[in-house]
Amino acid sequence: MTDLSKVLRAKLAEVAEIRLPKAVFDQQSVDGTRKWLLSLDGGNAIETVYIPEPNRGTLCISSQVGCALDCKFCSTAQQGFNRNLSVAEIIGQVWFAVQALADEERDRPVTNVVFMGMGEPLLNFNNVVAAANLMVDDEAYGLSKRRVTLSTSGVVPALYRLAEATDISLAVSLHAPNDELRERIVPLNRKFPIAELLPACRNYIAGKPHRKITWEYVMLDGVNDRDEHAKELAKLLEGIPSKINLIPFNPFPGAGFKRSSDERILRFARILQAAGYTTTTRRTRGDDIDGACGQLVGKVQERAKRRLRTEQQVQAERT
């Protein structure tokens, strides 16, 4: 950047560098969904999965190297937290993915990001933020606030704070209409209960015209999707404008739960639809390529442990 000085660029080459991210394996599922591993410091590595669809293109970028909430249900939780990741590491995978998919010349690719990669952002604070301001900056990426959508397991506090940095989308996990539920699956909820995490979701939207919490609800076969768990769910969100997104269950090795029926997840919908509450249910993507959230780290994760054995065992052998 000849336009910068020389004294500035001489700093900027002892104290910065321009290392872009680097994928160690690029996974296309027969519906089109994309799923990279990329490399970090230290041998870690994070999952962000592209999902195309008709009028739209989104990505689901990570947060953290791994994930110390431990939700039951959830694959990445089983690995346990090892960092945070930079504003770098988050951006850089919004850029990767952009550069990615031009390469396949796709006309703007990238409509939506979302955090619901691996980890928990509002335990990421500063810097989700940083990085989510530079996405809908207009000289940046310059995406619509209403298209990055932040997801969180429910940080109180750090709800309150989010109100007044930004006011880009928020997605809830809640996965129970209450707290004896809840704590079962979301073990965050025994440090803020739904009592505490409600009002820090309308203080969100407060003031703001139009706007609707996302809550996430995973479809747990004979635990949380209940016809009774439906109507207690309805009644608990009552006055706070709504979408309500059923996730069926994504299974993984270990994980003790199944899937909710596609009929039971239908009859689910229908009960929170009658109560009046807009209510989608997520199209399960790439199965064919570890689709859930933390599989793809899990299994480069066991074959690297399995070939550090095998190496032990022939080093065994051999003396």
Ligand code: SAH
Second form
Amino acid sequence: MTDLSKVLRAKLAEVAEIRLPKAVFDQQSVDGTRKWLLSLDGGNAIETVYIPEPNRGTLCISSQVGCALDCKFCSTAQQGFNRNLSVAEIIGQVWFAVQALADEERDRPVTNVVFMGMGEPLLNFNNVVAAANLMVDDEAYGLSKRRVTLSTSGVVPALYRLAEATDISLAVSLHAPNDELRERIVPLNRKFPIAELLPACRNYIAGKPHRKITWEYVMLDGVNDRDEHAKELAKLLEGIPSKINLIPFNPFPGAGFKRSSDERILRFARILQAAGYTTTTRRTRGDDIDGACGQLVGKVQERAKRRLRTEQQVQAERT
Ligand code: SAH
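Structure of the form predicted in complex with S-adenosyl-L-homocysteine, given the form predicted alone:
Then the entire complex follows, led off by the chain already shown.
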């Protein structure tokens, strides 16, 4: 890089390195979905999933090794939390995928990025925001800010900060229409109940025309999938520019939940659509390679005590 000064080049050689992440596993599903296990310094590994569709290619990336939250239907939760990913490790997943897919017959293999892999992105705020801003920077990957989506369980104070720091799309893992039910499946709701969460989400899109919040709703048989839940949800979101994405539950060993039937999901969607909400059902992709939502496990060398870490992380958010 001769356009940089000698002094800067010498400094960079000292403090920085350019190193592509290494895949230790590479699996391909019958539906074309790819899943890579990328090794990290320190012996950990994370999973990154690529989902090709006719008009786009979505990369689902991780933000942490493991996860400190304890969502009852998520297999990443079961392995506990180890550490945050660095900016390099987050953007490195995009770099890796673009390189790995270079010989595919696609102009731009990665058009969309979703922070829906392992971890809670808002509990690794600074690194996630820096990496997301690189993805949308024209000097870097130049993705549309509407095509980079952060998915969160709802860390309320961080949502307010996010509105100041970036303009990417927001998906929120709601999964229940009331606190009583949400607390049971997303324990973070005890810290940040729905009445605090919704104003923070409204604030995120305030003043941004045509922006909507995507509400994610995992369909758990007999738990949150009744007609009444759909009606309650429709009422709850009244007045918020919304899209609702129903996710058929993806099972994993020891999960203790079942996926709602297709008919149930369809009925649930119809109720929401009749109430005026754009409602889609996520097609399950890559489940033959355990690459579907909530199935990413990676490899955690030393599992931290989850409860303690959650307390510390959420406490740090409060202050
Ligand atoms: N921590 C972030 C990102 C998590 S993964 C968040 O909570 O949003 C992205 C989505 O997959 C979330 O909506 C999450 O609730 C959902 N998910 C987790 N486990 C799942 C499973 N077993 N089946 C279907 N969806 C699941």
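Keep in mind the model is a prediction, meaning the values are calculated, not measured. Just so we're on the same page, rigid core means the largest C-alpha set that superposes within 1.5 Å between forms. Positions refer to the first chain, counted from 1.
- Once the rigid core is overlaid between the two forms, K22 does not reach a Cα shift of 2 Å, moving by less than that.
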